[in-house]
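One chain is shown next in structure tokens, namely the form predicted alone.
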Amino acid sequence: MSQAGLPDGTRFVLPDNAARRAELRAVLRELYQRWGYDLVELPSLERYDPEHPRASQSFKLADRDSGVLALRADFTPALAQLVRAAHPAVAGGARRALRYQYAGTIWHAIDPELARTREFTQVGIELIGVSNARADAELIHLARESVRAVGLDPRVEVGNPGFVRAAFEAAGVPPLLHDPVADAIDRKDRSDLARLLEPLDLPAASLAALLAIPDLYGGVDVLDQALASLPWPQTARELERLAGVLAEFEDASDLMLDLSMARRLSYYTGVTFRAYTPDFGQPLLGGGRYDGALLPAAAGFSLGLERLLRAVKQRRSASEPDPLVLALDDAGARALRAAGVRVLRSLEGDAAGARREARELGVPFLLSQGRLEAIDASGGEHDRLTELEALLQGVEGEAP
């Protein structure tokens, strides 16, 4: 479908995709509600803040009073504002669990030459006010259940940027190099990592320990491997925290440890995670603990609905099948709909016109004057026609 005339990075959403989007949002909303996460709504307009984590991606708007506003570029800072307004004690450090879920559009100003999407639908949850292993494990549980709920097989990779940060401190990596070195570790680029560390003239044991981090990936035994490779008290404490989170799982078969997770090192303070499904190369969701970044104790995750839709595109939704019957008979159509059949009302006034309409729409059956007929007699639809006739007769037989 042509998107001509639309601003770069925006799109129309046709009924089939709109139905899938609505279904996935409903499935996730119900899942989070069952776990105690209450839905909140947040404003799309915010006051522009140059310190906002997504300030460089924000769409800036001039307000009537010459102030500068921005379209929402991320839900987490807006949710932190909600907590500060509605729960000042929690925002001040009081220990009280707040569980929230959200869903809606975010907008990113981008270079059209590099990316084509400017608006996304983001769905997520936040667990605020408590920072311990059980809280971290709850979010990882829900990350895994989010993937299962939409019919996919989950794999959740769990890491702890605090482990990488502790390794830098113990090895003596200068703070100015933390971000580029962490980026190389997160990309598992050992050659780039070695290039960045070479000028530091670190002790051989420290250099070897840092170069080992990108390979610390696998099952629970990775914790023992990490303890042996990085035998520092600081890193041991971070590994103990991660072990405490894993101990909260009766079944950790869908979990993998990735101790090279080091993205946004200055933001995430504890356990982080990403959820995948086999045969889809991009993460479906991601998040973690960010105590002190926006609130004293907070963690959560978010997923992009558009990416999730791409991952489930082979799974057909029962809520939006193709129309099965075209009807000239309103009473019969009403009976079939009551039995769960999807029925379109013909916009033609006679059987010949309705047959032509059905062929154009690809609808296999026509209902007229209480009788069903197959539009394509050679289409092998006899069994389905018999089922529909029996269903129609059964519904009509139940009428008073």
Contents of the next structure:
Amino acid sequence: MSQAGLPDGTRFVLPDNAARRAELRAVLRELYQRWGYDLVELPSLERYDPEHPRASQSFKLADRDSGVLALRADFTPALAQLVRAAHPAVAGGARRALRYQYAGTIWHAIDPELARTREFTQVGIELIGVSNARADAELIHLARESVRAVGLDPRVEVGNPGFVRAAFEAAGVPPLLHDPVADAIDRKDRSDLARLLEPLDLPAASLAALLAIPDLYGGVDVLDQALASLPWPQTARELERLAGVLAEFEDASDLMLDLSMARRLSYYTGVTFRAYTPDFGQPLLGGGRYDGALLPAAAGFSLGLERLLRAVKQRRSASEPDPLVLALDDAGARALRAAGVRVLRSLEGDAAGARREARELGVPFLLSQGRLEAIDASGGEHDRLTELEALLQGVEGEAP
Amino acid sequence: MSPPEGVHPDGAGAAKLVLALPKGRVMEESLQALRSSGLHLVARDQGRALRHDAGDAVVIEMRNADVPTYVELGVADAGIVGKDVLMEMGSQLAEPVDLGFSACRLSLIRPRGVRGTIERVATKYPRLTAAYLARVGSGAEVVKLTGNVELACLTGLADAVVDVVQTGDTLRDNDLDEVDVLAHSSARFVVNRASLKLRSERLRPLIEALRRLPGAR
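Could you present the same protein in the form predicted together with the partner chain, rather than the form predicted alone shown above?
Below is the whole assembly, all chains and molecules, this chain first.
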């Protein structure tokens, strides 16, 4: 089928990928369920809000009246609304933990030339109502578990944009420069950073401290390095906060730190984190704490299903279960399916037609009138045939 | 999907770094910088594969403008590319070393002596040019060209161009004036963010060594 008729940035998901996507979603839903995160569904249509952090990326629609709607570009604002409606006390600052999980489609109205897909499936969780080190650690634990659950080896890196903000405040970086300086720090671009900071006439020690931030990444020892290179009490407090989160882990050895993580500085207020897996060049999930942005206490993370699937497929070659048996016999087919065998119903009326059909489809066995036969008569399938016969007998044998 | 370049079955630690390097003149300087930083890299045979095992790293050779894409998506662990390309793409790649070579300015250029409102600007850098024009409050139209943009000025296609200026000799020879500087550029060592963290035992010493080269920072 031609894709010419599809809108830019949308696509079909064919059976092989669709099955794997559903599998990944099920694995994650089950994981979050076991950790006490309740599934919620959220509307795909939202009132358009120009203040929304992704407002410039949202698809807008005109409502019947004069209102403007947007297709959701992110689940977090809708989830915050749900909490305001269902738990006004928590939205007002009461300390009570709410744990939610969500999954569904989001849309980004980005230039399809640069990023071809504009429709994504996102899975995520939010822990709302409590803001402390244990809550942060729970999310980092779950970030790690999410990657493990899909069969990949997790590497989680943790940062704290509050550290960069504190450094700006302590060093006296003018607010107008916060965004470009944070951007240079996040890109670890010391050359740009120096160009931005040198005209400010900061004390030499402050300048040196700020220029050291891009290199503050690595293992847990980075905390000590940071304490040594940044002389301020404000930044020390933010490091303590991070140390408090790390102290919640029995084994923090596979955690990495990056104190130069400084994206969305005005949104994230506490720890942020990303998960990677070896030999896959992009982060699999990302999130953090955003107290005060939408709710008094909230943190969470999300994963893009498309990217996750790419990482999983890179690791394991595809092995789709093909139908094993073509059946003319509905009762026998029912018995085999009950035993877990994939059985396709023949659309031909007789055994000769069904044999031809099986050959065309590449299905190795035919079930007709309670009897199994191998389509390939060479006897190469003998062992599997015996197995299937045992299943057929076994299930029938148990029936009263 | 076939496994991406650089993914080795024998595990992350054993795999060689994959480096994306631009074709042409910058290639030589890049290899020189990497060798001076302790990487043993052999030159490929003339006209041979675009991807070759050069000893301490696998080198993949491509157009300048493609380097950020290869590094961003993790097909290459790191690469070398001009800051002008990174700025035009709005890249968010980690760029821990300014190598200093291939230094140039990105400038607004007009035919000598011409004044007045600019109506049309030709450039290989449409995004940077549009942002610049917006910043200075100009309503000029931007046209994207891929080749010799000075030609656009000389033939009257545009009344100004935005292009890289290295020495200014070409401009003088063609009676063109550099009217304003939009940005400064030089070659940058860029690194995939996942590689920077997961393969830091190889990349960090390399970054440190590259920063110690003359002209780098």
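Worth saying up front: this structure is predicted, and the values here are computed from it rather than measured. Residue numbers count along the first chain shown, from 1. Between two forms, the rigid core is the largest collection of C-alphas that superpose within 1.5 Å.
Undergrad: Tell me whether D329 is among the residues that move between the two forms (Cα shift of 2 angstroms or more, core superposed).
TA: Moves: yes, 2 Å or greater.
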